[in-house]
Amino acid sequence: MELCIALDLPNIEQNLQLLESIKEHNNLWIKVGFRSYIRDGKEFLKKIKEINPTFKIFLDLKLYDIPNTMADASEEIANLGVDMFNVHASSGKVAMQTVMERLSKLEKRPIVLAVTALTSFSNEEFKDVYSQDLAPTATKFAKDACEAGIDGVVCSAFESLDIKKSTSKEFLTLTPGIRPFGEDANDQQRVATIELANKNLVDFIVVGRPIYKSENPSAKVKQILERLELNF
């Protein structure tokens, strides 16, 4: 299981603060969303390996448009040179396929993950949009995401093993809402320690506020590092 550490603070001098003061951790994933991407762009990313050559980028852009539009943004995305981002599974089997074709053509490729269904919808509103129950739904669209030779799909360490039972082992788990010791949820709705994460097999935990609200970032990696070596 590796670790992913959500760069969610206000501006961008918080966010290279944050990791001066973490870069003596090799091999970290630094999740990159919206927020900073949309500020910040493609020289905030080199400014990340900068600081730490061994962090790895996951690009949180969460693609969804036509198939061949998608592939396009994906290729670009590529040539950035991050090493994970994603699209929406319910932009489609087709826009998944056509996506991972694309990349197939490159010398090397990102992974990329499928959000099956955004944790903030409840069932109700999923329905009201997608006209099905949202547990199901999710399922199925994991499926079509390998199918589709996704790599892998963002979703919560509780449903983590399920997914794994109906596509394969090898198809990659990322799971936000994770709180390693028990900390704050914050405004997380349900909450999943670093046990519960290995036992359903997740391969990325990401966490953020436990991270960067700690008045010791650095300690509080390297705590979670140690408890993750522990569990294998």
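Whichever C-alpha set is largest while still superposing within 1.5 Å between the two forms counts as the rigid core. Since the structure is predicted, the reported quantities are computational estimates derived from the model, not experimental observations. Numbering follows the first chain given and starts at 1. First, how it differs from the form predicted alone.
Shown in the overlay between these two forms, fitted on the rigid core, is a CA shift at S104 smaller than 2 Å.
Put the two forms on the same core and the Cα of E147 is off by less than 2 Å between these two forms. After superposition on the rigid core, displacement of the C-alpha of T119 between these two forms amounts to 2 Å or more.
Please show me the structure of the same protein in the form predicted alone, now that we have looked at it in the form predicted together with cytidine-5'-monophosphate (C5P).
Only a single chain is listed, so you will not see partners or other molecules.
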């Protein structure tokens, strides 16, 4: 299981300060979302690699459009040199297949994940949008993504094991909303601990607030990495 840190701070200076404070830790995944990328652009991605070249970038833009537009955008994302990005599984199997067919023509491509259900959704809210219960629909979306050639999905830790059983153990799962030491859930509905994520065979855990709100982010990262090692 690998640690991915969410860069969700209000400005580029704070994000870079956080990265500087944790740069002693190699091979971390760094999640760059809408706010940071729209505000700071591709130059920000370069700055991340300058701070520590072993940092791996997950560009979290959740593409959702018609198939050809998604494929065009995916190719541009790959050209940025990021290590992982995501699309919405509810964009449909054809759209996901089109993305993967386009990326297969590249010499090197990023890992591609599909979002099943946002972790801010409760079952009731999900049902209001999709007219179906969350858990079985998330698994169906994951199966569609797997059949389309996608590498894995973004899901909650609670769905990860069923998704692995319905696809394969090699099909990746990344789970946001991890609260490693019992921190507040905030705006997330389906939060989980490291232990639960490990039990459900999660491949990547995303941790944001517990790290960047800590008085000593590097020590918090070290503590999380040590906890991850204990689970194996």
